[in-house]
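In structure tokens, the next block holds one chain alone, the form predicted on its own.
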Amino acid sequence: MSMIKTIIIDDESHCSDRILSLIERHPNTFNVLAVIDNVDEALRLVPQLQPELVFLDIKIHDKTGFDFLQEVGSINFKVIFTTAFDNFAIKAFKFSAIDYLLKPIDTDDFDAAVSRLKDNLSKQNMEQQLQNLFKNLKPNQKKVITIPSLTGFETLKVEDIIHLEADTSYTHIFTKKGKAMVSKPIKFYEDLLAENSFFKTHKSHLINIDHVKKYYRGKQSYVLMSNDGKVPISVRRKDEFLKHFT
């Protein structure tokens, strides 16, 4: 694999320092072209210098990451955020499968993106990524989530997902267009979709609220999804359950 041409943008150089030093214990894997502290620049710079990868803090003086990438025009590179807490971005980043570091970066943390970053650099869509990130920033906009495939990735609406059955680190989703199985815990999914009418069943199902159709009681009580897919309910989750009808 040859070197990543790389550029980072962030406006604190002790951000962009930290990266750097991090980017040292990775010999042979980056080559930085250059380190930009504002918006201008990089929107000058990045076409010229057609990197492959761009580390990207959100907050660049008065504007954004997200203004340099709208603004961009094509977007040929991978964008790995980097930010301060800020749960309403992370939350679209994790429904749009797009990497991204807290600060302070945590060496763990760099590490496994790196490792992300390889297995997938070749194979990822950012451009369609973007435009995913941008839709579920939009307050009160419809979510849209990003799965891994074999290919690349997959989008589905997530007012289309139905329900999820965990299989040990996998998770199969069910749609209305069929079933798709991602490489990610079911855990993973019951925090993304823990505010979008989602709720556990048992310890391994998770179900879409606005897709059931029949509930069924007894000594193993279940509910009949719109696909006729049946779906336990743990006893001790059950009076929960019951009070989304009531």
Contents of the next structure:
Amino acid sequence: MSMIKTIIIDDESHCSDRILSLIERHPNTFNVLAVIDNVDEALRLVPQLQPELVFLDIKIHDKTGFDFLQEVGSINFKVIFTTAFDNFAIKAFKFSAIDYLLKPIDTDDFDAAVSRLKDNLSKQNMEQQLQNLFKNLKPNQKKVITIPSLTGFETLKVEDIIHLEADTSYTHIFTKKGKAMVSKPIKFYEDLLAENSFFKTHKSHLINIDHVKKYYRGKQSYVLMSNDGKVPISVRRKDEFLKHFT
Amino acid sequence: MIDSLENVIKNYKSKDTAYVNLRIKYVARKMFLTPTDTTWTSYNNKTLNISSQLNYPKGIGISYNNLGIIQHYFLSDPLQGLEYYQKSYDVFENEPKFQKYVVAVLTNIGLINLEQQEYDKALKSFKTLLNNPENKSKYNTLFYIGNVYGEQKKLDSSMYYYQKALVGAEQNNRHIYIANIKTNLGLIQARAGFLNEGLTTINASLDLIEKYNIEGLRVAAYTNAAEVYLQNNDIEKAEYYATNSLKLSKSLNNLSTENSALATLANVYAKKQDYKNALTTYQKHIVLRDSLINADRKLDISRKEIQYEADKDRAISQVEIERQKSIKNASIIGGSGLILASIFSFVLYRRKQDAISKSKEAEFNAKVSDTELKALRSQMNPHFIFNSLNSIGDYILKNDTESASDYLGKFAKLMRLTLENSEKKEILLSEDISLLRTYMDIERKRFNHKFDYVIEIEADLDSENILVPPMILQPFIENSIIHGLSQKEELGLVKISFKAEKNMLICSVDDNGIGRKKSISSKNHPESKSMGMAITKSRIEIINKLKNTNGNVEITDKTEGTRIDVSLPMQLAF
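Can I have the other form now, the form predicted together with the partner chain, not the form predicted on its own?
Okay, now the whole complex, with that chain kicking things off.
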């Protein structure tokens, strides 16, 4: 495999140095074309150099990495965001299935990102994911999640998700349009969707409260969802569940 | 004069409406002076009977109201009280000449609604009263509306109505009312963030209480003053008033004010960071509160009201028939009922402040324990943080930048996870295990791979479904590594295991280190070592108190190494 043409955009040199030293641990993998410390120069150089990968800081002087992406025009490279701490943006990354590294970057996390990158490099460009990211970054916008598919990525509106079911380390996502399977544990979506109208009714079931059609009481209570799927409610979760309806 | 009235009644021969009026007059004067007299129920029932035989609506309505008052205030049965009030309201509601009686009845209905946290219904009653032309003390109604909004945490509205009430009470020169309103207004002002105003108002009410010796208001004023001072961060004064309010309540044997005094005192202790006293005081408060609240009553009252609505039409027509036969007469009962209601109002208001609904209770409960757990954990973390920073500094000194930045990355990751989890009381065992792994990986790096670790989970334990307090084993693992294994010549091993035993989860840390005795005799300081242990023990104690379990920590000195068993109540997530 040819080396990945890489650009690092970060306004603090100790951060870009850290990425460079982490890159050194993967010989013959990266070809670093440039290290850039401001958005204007990045806007000038990136289209010229045509990188395949950009490590992108979120706060770059008085601008942001998002500004860069919105102005750079066509995006035919992968992006890995690097950030110290920004809960809100991290949530949006997770929703949009975009990779990010938290500073100071942990070696294992970096290695994991590299191996994910290698798997995804051949997949279609990131335009769709980034569009979803910008949607998710806007407050009060209807959220969308990006899930990996065989050929690239698929976008689901959060409000269209009816329920999710765990299947060992996979998760089935049932939506208005049908069903999708993702190789992520249900815990991932539980955390991701926690602030929306989702509720974990059972160890392996997460439901969208807005899609509950009927509730059946009994020894083993369950709900009927808008797609007529039956989802069990575990005894310990029943009271908590009923609170959503009183 | 009363005695002479009593004689007149005794000697009255015919049972007519004049006789009823005499009886009503007698009740109005005497019943409130001797609330403990148990014959009042039968007295009022007799008046009711005579009035019914005479088809005399005034007598019927007033007797029902009196019976309501007996149940509501003397016998503390608001449910029964409400039933009588509603019968009374039935009789009086739509008749203009009875509006003066409506004032008393509707005030009482509103007060029960307030007490039962049916705020919208209470507001409806009180606001109807504001438009009642016979309502001679609107400032009192305004005061109740202020109370309702206060309960609802609608502080601006509450202050608005209190201030309106205050104007009315001052115009009428009613000291008790002024003091009463100011007692509550001061509290609401402080809660709304007007700290200086709150302080001025509460002090004005305290002055009035001193000046006019208004004993009945003292306890409530002290409790409110304590909270206002607490909001002002004057912990000393807050504690003074809370303690005095508690003493006074105890001497008066008034459970409801004692209860609210305890709640305030618990807050004072929490603010003083005296968590131990905060917890014990809070627990006393909860026990007392539980005995005061009867959640079922609320439901019952709603049910009665639905039933009442259904029967209303029928009742109205009945009243109409009775009205035709009535004889016009006036009595002071309406007024005296109202006065009685107001005297009791502040007691109710305080009592209601205490009787917060169950969910709020749980919330506060969690808050106290959370504070405590957080406080304890914050003591635990610096320990580890500085050790880690020390190690990073060490790498830098040795010019091993690669290891330093590697270590820093891991350390940051652990800090992030710890911070996230510190907001939670419990996490899944699987999450806790991955946290422990990150922690041990860091320690392994720091001690140059001097030890290995294994984590064993009993086969039928589902780590995705078991909840544990985060990092409860961390201090013991730290002890094992630092005191047991770091001084050992050969490669050490820490074995961490989780298993179920009866209804408990046993979490163990087992090392093959040098053991506690050798460790203490060597250069290590035993104090730092026992701190982690003490903290974990208190964490488990809190869990025991909250969950009513008997988790504990057991230490076994083996021939080679030490073993710690922490037993926790088995908690499942689903």
